[in-house]
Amino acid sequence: MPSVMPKIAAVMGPTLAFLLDPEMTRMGADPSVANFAIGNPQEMPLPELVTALRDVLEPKDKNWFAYKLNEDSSQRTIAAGIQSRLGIAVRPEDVMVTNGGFGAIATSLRTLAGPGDEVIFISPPWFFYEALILAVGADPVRVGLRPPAFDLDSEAIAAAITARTAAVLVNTPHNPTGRVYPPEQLQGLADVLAEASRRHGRTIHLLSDEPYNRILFDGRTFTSPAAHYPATLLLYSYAKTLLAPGMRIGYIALAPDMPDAPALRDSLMLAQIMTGFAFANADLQYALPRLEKLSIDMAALQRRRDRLVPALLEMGYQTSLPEGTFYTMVRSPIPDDLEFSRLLRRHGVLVLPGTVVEVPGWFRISLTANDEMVERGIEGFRLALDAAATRT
């Protein structure tokens, strides 16, 4: 079989061009720039996170830093957290402890799909979905969400399913739009997948990518797709809740009524090994009981949302208050979102062009910017809008 790397390189081209842009790199390191481009921290890490990590670095026996797999203590901690937060009774043995959400997605795809299979994903997507599907030899099938609501479109997903469909990959709360899909939309998706599984004589697995399921605004509660569809793999990363994306720990958890759970569990562990030993590091697993209880300051995050988004609306931008995640989408005042992102740079503001996430004519902003950046950014957005108006 020919290498898939040329296809992956083509798919990743816009993302890599953005991330490796020298001006982007230079401005991202400048504290005077209002950086809304990527969900990186713009303040020092949580002190409790630093303490938890420091406390587990002193070895307690000769095996302290030996190979770590899906450790019993970590599985129990994660299962208890899912039960407490989501009300889903996941069995500890059905938890795989991964090196972040990235590892959870890659491991799940390697287990469930391969050459000849199709995997449906929704667009706008996370940067790496299509590339990860290609990497296992499967064919990516894109289902677009319609702006500005970006509702989960079960009918469109149903129309995309074929006899080759192995899995559907859904992200909620949704990056980049900030949507949190309500139970009625999740039930509609579950009904579609159950009917299609019966019709085609194979289980269509649902990959529920939900690293933002604790990043919710306005007192919202979160419902996991795993509460509606038995053949769901719940995928999570602690990086978002801790705002520490370099700390690579996450998990795969099988829904309680997963068909053929023992066989799937064994296949997932083998896939973790073959995906570059995709288990969480020893120190992070030791710290997990404390990490599970930590969270960034949600009140501060919501305060920034409530300052920035209404200011953009007042200026005349088209956007909406995100329901969760760090992000929201904003319509570019000119059709070329790449050009408008360059115009914003000239006024000291970094954003993610919508073209990078398959929404041309829009751009994404990240609320992980600090308070000072928000205030400077509001003025930059105003100046860029005025400059764009002189071009039309």
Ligand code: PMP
The other form holds:
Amino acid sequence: MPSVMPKIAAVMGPTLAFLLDPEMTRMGADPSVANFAIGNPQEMPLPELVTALRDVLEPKDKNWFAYKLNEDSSQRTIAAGIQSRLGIAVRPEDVMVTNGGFGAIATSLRTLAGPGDEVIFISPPWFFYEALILAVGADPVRVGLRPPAFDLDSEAIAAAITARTAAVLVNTPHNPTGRVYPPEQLQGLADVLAEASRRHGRTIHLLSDEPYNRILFDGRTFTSPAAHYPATLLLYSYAKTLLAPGMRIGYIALAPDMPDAPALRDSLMLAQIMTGFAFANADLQYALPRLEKLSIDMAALQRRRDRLVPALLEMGYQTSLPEGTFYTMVRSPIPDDLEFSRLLRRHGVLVLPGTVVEVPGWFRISLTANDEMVERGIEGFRLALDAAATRT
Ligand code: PMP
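Now that we've seen the form predicted on its own, could you pull up the form predicted in complex with the ligand?
And the full complex, kicking off with our chain again.
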């Protein structure tokens, strides 16, 4: 197989150009800029996170910093957390403790798909899905969500399935739209996958990328696709509840009725090694029982949403209240979202142009900004809108 890197470089071009743009880096470091570009922290880390990490750094035995795999204690903590929050009885041995959501996605793809296989992903996607599918030699197949609400489109997924389909990768709560898919839509998808698996004589696995499954607004509850479809791999990252994405810990958990679970479990463990030792670091695994209970201040996040979104609507922007995640999509007042994003930069506001996430004509706001940024940002959004209206 020739290197897939040229293809990956082409696919990642626009995202990397945005993320690595020197002006973006410079502005991101400037405290006077209202930074709504990506889900990075704009405040000091949770004090309880800092204490938990400090406590586990003191070695208790000679193996404290030895190689760590999917440690029993971590598997039990994670399985108990899934049981209490989602009501799903995952077996502890069916949990792989990964270095974040990236590791969970890459390991799952490496296990389930290879050259000749297709993996369906939904669009708008998270930036890295297509490249991660290409990285295992499989062919990415894009299926759009149904506008304007960005609903899951089971019929479109059904139409995209072929005899080569190995897996379908979905994301709920959904980055970038903030949608949380209701149980009916998840059941619709489960029915489609069960029927297609029977017809093609191969299990089509569902990869449920759900790092935001605890980032929910208005007292919403979350239903995982794993509760609807037995061949589901639940993929999680602690980066969102902790708002500490540089601390790499997440997991893969197999739904309780997963077909051939013991064999799949063994391949996943091997794939973690082949993915560059995609296990969570020792210190994070020791701290896990405490990390599992921690969360950013959801009331503050919701307060920012409830300040920013109505203010944008009042100015005349088209947007909506997200149901979950850190994000909301806003329609660009001019068709070219890249140009409008540049205009916003001139008024001290950083956003993610929709073009980067396959939604041209829109831009994405991250609510992980602090309160001050929200206030300054509102002024910047107003000035940029006026500037767009008076452009010739
Ligand atoms: N999936 C989605 C939808 C995400 O938004 C992210 C992070 N932005 C990830 C996966 C990866 O998570 P992590 O950085 O913790 O590996």
